[in-house]
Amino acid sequence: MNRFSLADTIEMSTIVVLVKQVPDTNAKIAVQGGRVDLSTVKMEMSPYDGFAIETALRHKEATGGTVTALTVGAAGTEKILKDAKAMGVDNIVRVWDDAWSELDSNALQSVLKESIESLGAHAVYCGKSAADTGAGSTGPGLAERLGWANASNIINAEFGDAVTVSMPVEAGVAKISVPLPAVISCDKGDFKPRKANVKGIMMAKKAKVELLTANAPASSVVVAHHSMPAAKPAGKTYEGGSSASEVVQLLRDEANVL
């Protein structure tokens, strides 16, 4: 049998956007018994993920297809998936196994690779880094595992067979053609995350979270403890602009930075 249906010839984009729950970035952070105590801290979607959702939605609007928001986390993280749904994504997926606790980057990216493959994605968007660790490892690390192209910290994108992104480089801002499939991480840029409207919020309430699981290799990097940054010794304060010359002298003699 050699029949082609329309769906085989026109490939609709399956777009996935990775989102992560983090503590409210305005919250005070305290350490109790060697661990950060988040019991009283409000949790929210990492701010850069909003730029990623916006970019993913624009990709879909340009080429057709679907956008799926995906998070790796326990049941308590479903709120951010609902927030993504309210912004306009089509599907929401949570990947978890109750045997998992803290996944190191190797374990997390292995889980993501398996999940992305099972969803059959062509393009994955994520924030440039998550507001908890600020590491920024997930986008490029996942791309390598999938054998895909990647671009990081993009500030603009145009969508076609490839995605043409703008990103800062040493010399200025580069326009780079990223062939699909690819993983693209988003910085704050030209795309402002859209606000959820009433209809979106209503739909999000009813939306069902799909559950997935995957294989996670044992973590070789484990959290030993958290601590507060060492308080800085009190500095010197001067009154009046004329003291600037003394400060310049100290920057040279005391601080050795000039």
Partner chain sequence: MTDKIVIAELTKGTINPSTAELVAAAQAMGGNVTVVVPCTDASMANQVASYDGVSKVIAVKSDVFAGNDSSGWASALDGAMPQGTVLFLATSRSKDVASRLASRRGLSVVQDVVSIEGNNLTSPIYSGKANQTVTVNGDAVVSVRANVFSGVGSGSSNDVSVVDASGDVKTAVQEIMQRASARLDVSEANIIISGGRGMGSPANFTHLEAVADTIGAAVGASRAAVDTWEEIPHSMQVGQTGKTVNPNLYIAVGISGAIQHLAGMRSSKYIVAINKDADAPIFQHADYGIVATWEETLPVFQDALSNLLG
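Condition change, the form predicted together with the partner chain to the form predicted alone:
Single chain only below; no partners, no other molecules.
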């Protein structure tokens, strides 16, 4: 594995956006031998990461600096970095060591912390959760490790010396000023992620993916077995007015909707 000196290969970036490769959310998932079989499944960028990229690019456009897309994964994950480059990020970085296998949340966040400190970032954006695990722990966990401010599930942002974010709360939408440095996770927002144009796609094809490594602590959580959820019971069909009383009873007693 070739590794490059960070100082020689990448402009010091102030804004980092985290991206993750996940299975296509419309793909049919199969389990073979107690493990999810992804051999024939198309892989793509986790959907919420698109909103994180858009927010990071808006931050750059408002205040200057550069945007670096960062992923942790083997060589196959470089496609999503090229996708991020086509959207307009300046630098694309992959963090990996062939000695790693599966990284639990603690190990992953430790790797990200070290990488982000190496990049000199003062703002980090990520999706609110990954489509494969749905855990939503990366943003808050990374902020805790860095000792930075954190805001989660934002739907809009304004940029200056701090980032003013809009986020859903019980009473509606709150605006909160988040001091920098900060880690901010993004939900589906009041805007759509920009689409790559032809020029961006062509530039992305030629773009160089910088490779970094980091220290990963041993994972303490290991997936022992995968299995499909239990099949749902067959539905019931009723016809005619004579069934009305039974339908009402089922809606009240079984479905709990009345």
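Positions refer to the first chain, counted from 1. Computed from a prediction, not measured in an experiment: that's the story for all the values here. We call the rigid core whatever largest set of C-alpha positions still superposes within 1.5 Å between the two forms.
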Cα displacement of residue 237 between the two forms reaching 2 Å, rigid core superposed: yes
Threshold 2 Å Cα movement between the two forms at residue 249, rigid core reference: yes
